[in-house]
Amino acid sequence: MLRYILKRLMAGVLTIVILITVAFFMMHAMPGSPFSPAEQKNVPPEILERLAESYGLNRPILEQYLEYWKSLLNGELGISFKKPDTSVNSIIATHFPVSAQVGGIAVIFSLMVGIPLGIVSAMHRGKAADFATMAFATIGISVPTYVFSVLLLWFFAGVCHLSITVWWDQWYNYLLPVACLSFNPIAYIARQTRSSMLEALEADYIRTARAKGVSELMVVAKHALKNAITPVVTYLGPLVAGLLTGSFVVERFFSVPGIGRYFVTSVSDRDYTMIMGIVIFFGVFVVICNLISDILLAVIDPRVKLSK
């Protein structure tokens, strides 16, 4: 197991290096750069040549790199060129714990729901609980979250005038954010699971325990679910980093102060350190989450090597 966790701890630290390498020199590949005329347009040149100077920016690209290395080793992001009273770590630190509370259910939820959706639908096949699951799921993994949030926020704030499409930080505040968020998950969570509790049920092991007179319950519950869950769980190392990183499209709709918004808006306003900061923050926590989603794996599923 130790080696197995170190190979692929390795994998993604190597995955890491090159997606700082590649994002830093596409980042600056880019036409201008946030202190040009043409960007602001309002500030006399000399102020702007003073404040690229203070950044750095007018230095040779490969210093700039390895002076960016530097200060990631010691733990610095930088100062947002937006912010300049604020750190890239403050504002994470900051706007993460919203977006990871938020996802986090809305991770949950999914499972909780996608799962038992799969399994009825498998062991009930061809029947009516069948269809209505695979129906909802097509539409689920079929219609964008921005659509879907776009017909929440019209029901429930332009029919039923409620306000809880406005955030305050309350229980119900969290219901459409959440909702949003988990739609898609739950279709293909949905699917998924049974597709291989259709496999699992099928298999001679399945036969086996039901010809000793094992209940339903047990069959599914201990033997079939064991096996079919697999695929779920190999799913669940980037939707966990996916949701628990934010959405920008939920989180703009809904008012949610997390972090999902910055990754666009950083780009737009030229932010270097900033987007920088969110791209190694999300790499990092998409590797670390696909870390644990293949020691699951390995632990549930045997058949998995531990050696490879």
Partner chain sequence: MTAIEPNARALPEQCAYSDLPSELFVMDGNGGEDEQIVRPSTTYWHDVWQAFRRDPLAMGGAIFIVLMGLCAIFIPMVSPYSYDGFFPLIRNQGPSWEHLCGTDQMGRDIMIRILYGARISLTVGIVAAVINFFIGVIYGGISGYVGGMVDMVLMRIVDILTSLPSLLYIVLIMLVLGSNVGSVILALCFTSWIGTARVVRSEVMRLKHSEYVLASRLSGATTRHILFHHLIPNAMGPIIVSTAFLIPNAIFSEAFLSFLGIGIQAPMASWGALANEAIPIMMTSPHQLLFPVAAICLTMFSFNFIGDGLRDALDPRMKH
Second form
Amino acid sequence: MLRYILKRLMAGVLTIVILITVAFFMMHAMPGSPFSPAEQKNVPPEILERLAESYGLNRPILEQYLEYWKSLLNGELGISFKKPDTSVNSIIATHFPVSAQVGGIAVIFSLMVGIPLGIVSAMHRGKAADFATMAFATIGISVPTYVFSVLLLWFFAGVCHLSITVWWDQWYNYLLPVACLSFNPIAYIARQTRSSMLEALEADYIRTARAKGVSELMVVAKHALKNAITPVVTYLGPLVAGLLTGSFVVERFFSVPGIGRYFVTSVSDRDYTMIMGIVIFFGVFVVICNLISDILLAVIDPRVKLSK
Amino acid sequence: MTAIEPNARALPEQCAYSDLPSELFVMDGNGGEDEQIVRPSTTYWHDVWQAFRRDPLAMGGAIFIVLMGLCAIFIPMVSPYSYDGFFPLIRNQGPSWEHLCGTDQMGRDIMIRILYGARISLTVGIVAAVINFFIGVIYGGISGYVGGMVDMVLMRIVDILTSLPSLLYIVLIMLVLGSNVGSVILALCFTSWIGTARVVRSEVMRLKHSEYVLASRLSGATTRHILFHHLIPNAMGPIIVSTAFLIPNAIFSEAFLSFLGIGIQAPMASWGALANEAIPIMMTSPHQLLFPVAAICLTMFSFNFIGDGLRDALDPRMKH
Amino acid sequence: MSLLEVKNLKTTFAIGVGTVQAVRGISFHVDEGEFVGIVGESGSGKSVTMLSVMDLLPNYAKVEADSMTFAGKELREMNARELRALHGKEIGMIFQDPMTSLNPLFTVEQQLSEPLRIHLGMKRDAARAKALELLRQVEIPDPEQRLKQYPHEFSGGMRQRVMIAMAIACSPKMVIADEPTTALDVTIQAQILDLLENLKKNTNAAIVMITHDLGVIASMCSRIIVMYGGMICEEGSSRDIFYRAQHPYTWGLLNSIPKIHHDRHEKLVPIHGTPPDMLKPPAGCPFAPRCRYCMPVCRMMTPPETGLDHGHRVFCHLMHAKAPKVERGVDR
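One more: the block was the form predicted alone; return the form predicted in complex with its partner chain.
Next comes the full complex, this chain leading.
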């Protein structure tokens, strides 16, 4: 087990190193520069020159790359280009917890609703409960999150005349963002659980368990569910990473002061350090989440360790 | 003998077994050879088509997509309206007989804009799916078939690509190449083939140790022959399903990019852009939001139903 | 007194294109401590018969019977709870494919101790001790180590041993073995058969062995039931079947067994033709289309039971007084 974890960990570190390198050079390949005179017309060129100097943008790219690694190893993600008075570290430290909180609730909610829905659906295959659940799940995977958010917003603000722009002071302000974030995952988890549950229930080992006189509840809850849950665990890594790092759309619509919206704005702002900071943060987060879900999978399914 | 047809109904029912006429007990050699196959033998793809045709949701989805495609191609040719322009007198009108879906802030007909959007969405969806299909099959096929070190390296590359936040490279590509259909497709194709590649890889790995592949290799088949004549065709079911689900994903992503304002630019109308434009005025004229959103949702539904139907039809285990 | 008594069992499966008549009204019994073999080719309904008795068929299967009693109790009147109390305790079952019949995510100990805990109320330590004993009984080397392992760490033969241990865990009155050796290598097959034979000697459980290989059960079974097309063709003691068989299908099966002392000019004789389509089974005898002695009556009505001595039963129109007399022939 320990060897398996170490192996996965090494692969994760390698992934992050390559990710940083790729992201760094990709970003610098972007046409224009944050301080090019052509784009910042109302700033005197000599000031732009000095700014570029202070961020080290005039030096050879390889040197910048090494420089970046040096500060990175000290745990510094650098100073934002857009907001010269704040460090990327502090932006992440301020906004990530908000996203993580909303996202965390959404993850738990998705699992608590999605898995039971899938099981119920599989148990009542072809009956009304199955049909209703799968209709809901099909809507869930077909309707994009942003469309769902817009519709929810339109419904509550336009039809019910509720004010939902205030964020942060009441618990019920969590409801809509969490609902929007977990809408797709619930549908996906329910569908996945249903199909793997159906497959598991038809397996020979389920017949063996029944032949041993295991009760129907234990057949489903113990023998089938443990087998059916593995695809959901695999999906859990990317899901947690995606939800905890925030969604641009949901955060914008519901005025959630999270990290998600910095994603898009920093790229179009060409805020190099901010982009790098978020890419690294996100990358590390994805790698860790995948690692955890891999370990979880190996705990559930002893065959995993052998195949990888 | 000839008086009695070999038919159960001709049997004298009132007759006791021991009293049955003796001509019934003459060996006529009529057994043995006449094997009748009651069910006509059908090919795999014929079965798939039959199963798919019987799925009302999948067929409904397919019909909807075809209709949508035909409308998107032909209606703009004959319609008096254009997707572009400025008509101050008819701004923000609700649905009417002249403008079935109403008009937008510029007085443009929303239905024609949705149909132009359908051209973009369907093109993006189908082209992206085709490109993904080829990249995925080749990448996954090589990785699964060669295995070992090559597989390790290829799979690590895939791992890294999936760790990249998709928005980052999509936005980068859009900025570098400009906002047009081509760059949207390129941006979408950057990583979405990975799912297909993984499916192909695992299928190929599963099949490459089968006996018919061994037989083929023993009879001197080349690697390429084995890969493209044995492995890929046998893995076609899961590949088609994963490709079918790529289409709605691509349409979804394109609409999302336009919705963010970094996709296809005005005055070209993409569904996401239409929805985005309508958000500030959704309280006063919700139809401007609801029609494009309905177009997105119905298309997504249709493609997902088609995908589900294909999966059920291609997977013999689902047949009962 | 017979342990299991089944009268006029009919099992059908409703599938998309129609109804598969897997078992078409068969009656049989199993006595206490007896070793019965059920022989037939794929699709003859032999597995479905025993799965019907065990109530282990999927829910699109329909099981009908005039009566189905186990140890004097009517199985069809039992509720799910009473049936569960029977399964694993009174009746153990061994399945065909040991690779898929064990749950891959639980250790052998967990799976082996499950019936012990459910039916005998054993606590963890007692169950482990008993599980160890069971593994020894089925001759698995190094049982302490093996107990902690998962099924994928076992070979096919070893897994089938675990299945057998699981089936006999609660000392059942009857063990059903559904083609226990089909999925195994020939050498392993012999070992598993030896094990089952020992089981027969050391326990007083009745064993019902389902197989498509008449040769496999030749020496082991006291009684053999031959099935074809969802019906019984012939039933009798081992000697009756091997030396006094009356049904052309049984002859066909006997002719296709390879013999060790085989004359090199004597050929194995296959049964020509294909098994019937159980969606539309032939009106009369199911074997008629493949039978070289087929008569008009065979295509019209199903043959009635003809009882010979010592419980030897044959279902064939050749038994009729007016039918021509035929000897078992191998000269096709």
